[in-house]
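Quick heads-up: it's one chain on its own, the form predicted alone, in structure tokens.
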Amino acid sequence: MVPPVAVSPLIKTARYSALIAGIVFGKRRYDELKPIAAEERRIEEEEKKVREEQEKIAKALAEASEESILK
């Protein structure tokens, strides 16, 4: 095997600086998008409740309009 090459301190500093900058950027971006996603989930939940209620009504109407032996 080849022995490891000594990496320049400038390159090490640049790599760790980029890593830290990426972590900070990611945290800020996450904090920016979190409330937007929460609002979208809340709206989707409300729409889901309305959609389920409409499906329940449509199903009840379909069952009521079917031909029955009892009629």
Contents of the next structure:
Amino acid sequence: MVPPVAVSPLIKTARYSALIAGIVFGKRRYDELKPIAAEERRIEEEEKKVREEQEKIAKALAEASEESILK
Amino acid sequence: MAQAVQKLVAKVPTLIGAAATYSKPRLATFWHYAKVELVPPSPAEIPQAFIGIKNIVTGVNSGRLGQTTVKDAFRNGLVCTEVLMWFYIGECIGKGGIVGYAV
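Can you return the structure of this protein in the form predicted in complex with its partner chain rather than the form predicted alone?
Full assembly next; the chain just shown is listed first.
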């Protein structure tokens, strides 16, 4: 087996500081994006309600105004 | 159908035993290398890291870095890429998922 290589301290510090920086960055970005996504979901739900009401009204109108001899 | 499930459930202990015997030597070699190569820097090694950075800066200023061979430059590029990948692994750990943010 090849003997394990001695890694230079610069590479070791760089690796682990990059790891810690990544963890901090990921946690911060997640905390920042979470309320934005909740807000978007709320707006989407409100718009969906409005759209569904309009569709119901349009459907009722269409049903009332359709001319068919089968009724 | 029920008999097939029973046979599968009876085989699970042997499967686990086989997985353990397969992975133990491989885990041992991984640990053998990781103990030396993947260990975090001890507090005494951190000043050496700053000295290393200073060496690189003097190397840039004196033009010594212009003399690196393509092979060395390629190797250094691979090492830098590996250090950058550790950042993305940290980001995956921080955001609690592998692909995308679970908001």
